[in-house]
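Heads up, the chain below is alone and in the form predicted alone; it's given as structure tokens.
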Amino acid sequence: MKQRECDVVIVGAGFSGLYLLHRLRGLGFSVRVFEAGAGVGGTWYWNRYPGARCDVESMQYSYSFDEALQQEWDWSERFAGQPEILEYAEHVADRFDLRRDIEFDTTVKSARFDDMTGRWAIETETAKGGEALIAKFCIMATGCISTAQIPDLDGLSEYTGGTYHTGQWPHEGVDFTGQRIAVVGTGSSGIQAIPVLAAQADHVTVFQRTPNYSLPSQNGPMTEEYARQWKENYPALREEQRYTIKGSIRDLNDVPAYSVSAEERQAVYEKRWQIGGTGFLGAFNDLIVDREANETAAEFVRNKIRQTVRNPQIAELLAAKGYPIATKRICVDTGYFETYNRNNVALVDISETPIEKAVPQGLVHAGRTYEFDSIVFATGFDAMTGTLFRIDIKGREGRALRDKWRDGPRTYLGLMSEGFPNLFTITGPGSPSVLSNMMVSIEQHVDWVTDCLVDMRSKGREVIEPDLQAEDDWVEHVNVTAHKTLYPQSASWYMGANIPGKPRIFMPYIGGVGPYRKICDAVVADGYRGFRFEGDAAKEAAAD
């Protein structure tokens, strides 16, 4: 196995990896990028299921680092679909000539830190063999929701029909015309896919364990006026984005839910419902911290479902109860609840009685066999940590990352983990990541990491690693902040609750994109507080 050296290895060629490559290459670092897929785009390369769409407005879900790029790209819809977002990623890769430093169809098998040399030894795998590399820095741009979770269902290997997962959709597409299909799961991907599948298939049976709150997107074509307003004011609007709570500009109503009358509260909710999107959750300032206030929003959504779904029993099954709205990932849909008024759609409640097994002709539930031509699993991902654990990552003294994180991920700022020098995670656990507009969080993390590498290079520093105390303090801060909200009251994938045996710990940082950015900036201003360095310049400074 041949061995080469470079300054930085990047794992992943999604939006994080692309921006990392662009920045580092421009700063004079030698860079290699490894991508498991055959093309760029990350999440938007793999998630090609029918109806896949972003829940952040298109004008805000894009890079801000290049003004010409911002001005030249035109979005066709208010909320862009997967094909258009992938086209955008491909445009960026071509515009900045990034593909020449990306090795596609390549997985990273292992990454091991050498205590003697202070370098990372990387091993890759391809269909034709592997490669060994030595790199000073290793940056994981592997994404937060990129490892598909397929249920361990007895008999599934004996099923004779087609099986699909929304996160690993065939790139050539699937024609379900005339088929009887099952959809297992009603999270974000299921809620987006089911209306499209129902319009094509002969019959769709939806198996629902936990109903989800979903808001209408009210999607439509991008208007020239709206796009122009953004393009003419991008500098100021981007700066505003960076210091918001979610990384998106939304109309936030800074009053509590019970500070107004019931009639006014309903009017506020109705107006935001008609506008569409997640801005509904900005109706009042206490919805994620006060259960009683939250219940007013939750009941408004339930009543919308009751008004939409003609069968009262089905409506009640679809109306989420028992957990606060927004504490599971809020869904944004196009005609989801209306779909259950179709004659070719059935809902099966598996909350009390799970699917028993698969058989050659379909699925068995509550003693009944359902026959299907295809089964679609919309069962989500092993979020935040799953993809990292697929790589054999070993830090100082051969300690495995999966062992250190056995009881839950531990990071400092979501950027690094003690005992794993020169290993960075982009939008890792302990950062706003999945609770934010990912494009804003990605750019902030990439800029922080690349600025850090430049600073180290200028000072002759070879190794950076967080202090254990700084990591402990940050983990505690992340948990304390989370428990000031209603989020931990829900068995969500934010808590790892969708993966059997996974520790229950709230993984992202809920303190907000803007406050988090200020914390990261303050750490740097204070001489990279909480980090320790190794290298000639650092030793000389210590001796002085």
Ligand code: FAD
Given for the second form:
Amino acid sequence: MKQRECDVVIVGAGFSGLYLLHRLRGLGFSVRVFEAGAGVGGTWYWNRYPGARCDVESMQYSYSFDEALQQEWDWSERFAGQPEILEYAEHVADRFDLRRDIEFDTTVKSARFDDMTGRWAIETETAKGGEALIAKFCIMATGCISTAQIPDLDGLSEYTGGTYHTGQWPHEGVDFTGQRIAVVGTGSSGIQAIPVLAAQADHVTVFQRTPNYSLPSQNGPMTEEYARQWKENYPALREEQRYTIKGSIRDLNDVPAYSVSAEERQAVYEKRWQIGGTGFLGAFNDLIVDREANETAAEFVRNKIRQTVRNPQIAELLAAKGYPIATKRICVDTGYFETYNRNNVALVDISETPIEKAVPQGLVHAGRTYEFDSIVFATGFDAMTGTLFRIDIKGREGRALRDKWRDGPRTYLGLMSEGFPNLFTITGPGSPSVLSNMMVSIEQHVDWVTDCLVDMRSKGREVIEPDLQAEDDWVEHVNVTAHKTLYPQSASWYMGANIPGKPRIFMPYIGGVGPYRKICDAVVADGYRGFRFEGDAAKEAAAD
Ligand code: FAD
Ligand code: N01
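Same protein, different condition: the form predicted alone was shown, now please give the form predicted in complex with the named molecule.
Expanding to the full complex; the earlier chain stays at the top.
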């Protein structure tokens, strides 16, 4: 294997990797990006299932780092669909000439820290072989929900029809016309895909393990006026976004649910329902901390389902119960519940009895064999840690990341883990990441990391690593903060509950995007409190 060297290796060319490359290259670092896919865009490259769409408004789910970019790009809808977001990622890659430093169809298999040299040895794999590369810094821009999860069903390899996962959708699309199809899973992906699949296929059978709360997007074409309002005020609005709790500007009603009458509460929910999107959850300020308050929102959504779905038994099966609304990732849909009024859609409740097995002609559940031409798995991802664990990451003294994180991820600020010097994670566990508008969280992490690398270079510092105590304190803080909310009460992928055997730990940081940013900034202002450095002491003294 030939060996090259560079300052920074970035793994992943989604929105995190692209912005990292742009910033670091502009600052004079030598950078290589490795991307398993054949193109840029990450999530939006892989998740091409019909109906895939963003649920953060387009004007907010976009980069803020370049004023000309945000002025020149026009979004066609209030909530952009996957093809348009992918087009945007491709535009960014071309506009900033990023592709020349990205190696596509290249999977990073291992990253090992060499204690003697203080460098990372990275090994890649391609169809033609692989390569070893030495880098001072390694940045995992590998995404939080990028490793698709297909259930380990007995007999699946003998099934003779087509099988698809929403997160690994064929680029050429799939024509389901005239087919009987199964959809397994009713999370955000399933809920987006089912109405579109039902319009195309002959028949759709949905296998539902847990019903989900879903809000209507009320999506529509972007109006010129709305886009203009944003574009004229982008700098101020972007700054405001950065200090919000969710990374999005939403109308938050800062009063508790029970501070108003039942009628008024209904009216508040109804108004937000009609506006559409996740703004519904801003109806009252205690919905994620007070179970009774939460129940008022949950029951409102259930009643909407009961009003929409004609068959009362199906409506009751679809109405989520037993866990608070928003504690599993809230879904946003276009005509999801209405789809169950179609003659060609059936719902199978598998909450009590799991799918037994696959057979050559379909799936067996509760003793009945269902025949399908295709099965669509909308069964989610091994989130937050799964993608990192698929890379053989070894830190000081050969310690494996998967061993260190055996009982749950351990990071300082979601940025680094003790024992793994010069290894950063963008939107890693322990940061707001998946609880936020991720564009805002991505930009904040990329800026923090690149500023850190510039600071180290100016001071002659070679190695950065968090202190164990700082990390332990942060892990504790992340945990305590989560348990002040209702989130840990549901079996969500935030808790690792969708993967058999995964530790049940609330992985993202729920303290909010703005407060978290302030913490990260204060750490820097305090001389990178909680981190230690190795390097050129003389140069450092001169720089200070
Ligand atoms: P990703 O986009 O996941 O990119 C990571 C890249 O790393 C991938 O291309 C992957 O191939 C590559 N990679 C991973 N491991 C390796 C390896 N070992 N070697 C080489 N390459 C590797 N967020 C929101 O804020 N709002 C939304 O509405 C929203 N909608 C979503 C809808 C879907 C269907 C999904 C799945 C996610 C959604 N998200 C949303 C989250 C979304 O993942 C982020 O918004 C954002 O796109 C993440 O960008 P990223 O670059 O950090 O990661
Ligand atoms: O995955 P999920 P997803 N047998 O894990 C079921 C983002 N996203 O791809 O709830 C039967 O949410 C599982 O059941 P249960 C967003 O962050 C955003 O839909 O575990 N069923 C569940 O119903 C989202 O949260 C958008 O009981 C099984 C479903 O499969 C994240 O990506 C759109 C099963 C998986 O739901 C992941 O969403 C799409 C089994 N063995 C995605 N295993 C937006 O609109 C799992 N399930 C922004």
